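As structure tokens, one chain now follows by itself in the form predicted on its own.
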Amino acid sequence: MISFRDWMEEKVKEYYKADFRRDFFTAPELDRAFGYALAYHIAQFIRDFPKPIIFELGGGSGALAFDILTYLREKEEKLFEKTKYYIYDFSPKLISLQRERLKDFEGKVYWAEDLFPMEGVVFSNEFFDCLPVHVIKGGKELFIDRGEELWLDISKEELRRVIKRMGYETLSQVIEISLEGIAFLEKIGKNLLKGFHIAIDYGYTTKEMVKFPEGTLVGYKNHRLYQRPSEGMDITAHVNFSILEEYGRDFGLERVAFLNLKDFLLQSLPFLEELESLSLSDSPEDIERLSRLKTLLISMGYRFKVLIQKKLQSS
């Protein structure tokens, strides 16, 4: 018998280490405009840093890194020259894809097995949602015993402390808590000596939890969504951004902004320029790209959130 958290960790690692096909699309794979928009914001944050580092958590196929670096090389030449780009990933398959995709940036991109002291930006797109979660309901925790679900006493005192601190003790609905998310945030706070943390993911705040009475765990396989995740799927849970913000302050990370992806994109000059240019074109290729940008803005724009935190000084 194991906790659901341990079961999820095992299955997610198996999935990402396997020779799998992508069972879902991410924003960077829809259009380069997403990466350009993110690069625009990152450039504003680190322009005055003497030797900035961009550190991506979970590099996916390498598409996002490629677009960010391409934008910086074309639009921010001085910043590009002094910046180093690091990727953290544990999937050999994905690292291989990343290396192939980014071969034109040899000497600019590096792979790291962990965070290290740095100044710059640590960011992620759909990273925190893959971290394992403890599933809680009515003061009990979900365990798995030979495929059967059991609700038993909460396994860790740390879980009880998080539930109490967040004011979730009286909630009767399903609650998902990622202690790994908090631990990773602490690691970011310790190693980011100066700069910013950006987390982009689908998620919710404490006030929005009422929308998910049965929790948010789902699985993806063959581009289909399953409400009851099982083996061989990409298993994810929505990110609780209220927890990231609350615990971020403990680690010296103060909120700068929290907004929908739609608003984040529309505050980016290159994204607006792409949108305007495509709107004026009647070529089939541009019409198709415009459709993808509308998917980013409408379909993903409200479901995805962007949390930006600033590390003011070393702690």
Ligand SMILES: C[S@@+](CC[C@H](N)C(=O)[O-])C[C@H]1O[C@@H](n2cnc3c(N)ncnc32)[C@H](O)[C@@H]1O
Second form
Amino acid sequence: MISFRDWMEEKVKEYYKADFRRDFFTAPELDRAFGYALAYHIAQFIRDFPKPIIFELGGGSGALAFDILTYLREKEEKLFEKTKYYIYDFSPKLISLQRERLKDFEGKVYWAEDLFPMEGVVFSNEFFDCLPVHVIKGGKELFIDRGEELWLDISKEELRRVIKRMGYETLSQVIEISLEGIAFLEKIGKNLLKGFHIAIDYGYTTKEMVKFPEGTLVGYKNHRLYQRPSEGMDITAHVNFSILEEYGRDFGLERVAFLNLKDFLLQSLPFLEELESLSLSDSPEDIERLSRLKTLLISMGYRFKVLIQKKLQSS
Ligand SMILES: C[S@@+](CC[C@H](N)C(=O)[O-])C[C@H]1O[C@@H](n2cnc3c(N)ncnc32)[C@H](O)[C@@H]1O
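Having gone through the form predicted on its own, I am curious about the other one (the form predicted together with this ligand); can you provide its structure?
Zooming out: every chain and molecule, the one shown earlier first.
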């Protein structure tokens, strides 16, 4: 018998360490305009840093790094020159894909086995949703025994503390809690000496939890979504941004913004420029790209959230 959390950790590792499959599209794989918009915001944050580092958690196919670096090389030459880009990922297969994709940026991109003390930006897109979660309902925790679900006493004192601190003790709905998410945030807070943390993901806040009485765990396979995740699927849970915000403060990370992906994109010049030029074009390729931008803005734009935290410098 294992806790759902341990089962999920095992399955997510197996999934990402196997051959790369496109069971779902992430925003950077849809269109480069996503990476350009993110690069635009990152540039505003770190332009004045003497030697900034951009640190990406979970690099996927390398598409996002490619678009961010391409944008900086073309539009922010000075910043590009002084910046180093790091990727952290646990999948050897994906790391080799990233190396291949980023050949053009040799000497600019590095791979790190862990965070290290740095100034700049730590960011992720769809990283926190891969981290294993404990599943709780009515004071019990979900375990799996030979494929069967069992609800037993909560396994860890730390979980009880999170539930209490977040005010979830009286909730009867399914709640997912990622202690790994909190641990990652702590690492980010400790290593980010100066700068920003940006987390982009499917997610919700405490206020919005009522929308998900059965929780938010899902599996993806062949572009289909399954409410009951099982073997061979990409298993994810929406990110609880209230927990990231609350615990971030313990580690010196203060919220500076929390917004929908739609607004984040529309507040960036390159995205607006792309939108305008594609809207005025008649070429079939541009019309197709325009429809992908609409997907980013509408289907993903409301579901995805962007949390931006600033590291407060200790005096
Ligand atoms: C859903 S993909 C997102 C990839 C990319 N950010 C994108 O937007 O296309 C998740 C990525 O995070 C990595 N990942 C997931 N869990 C991880 C963990 N615990 N440690 C390190 N990398 C992890 C996976 O290998 C994969 O590259």
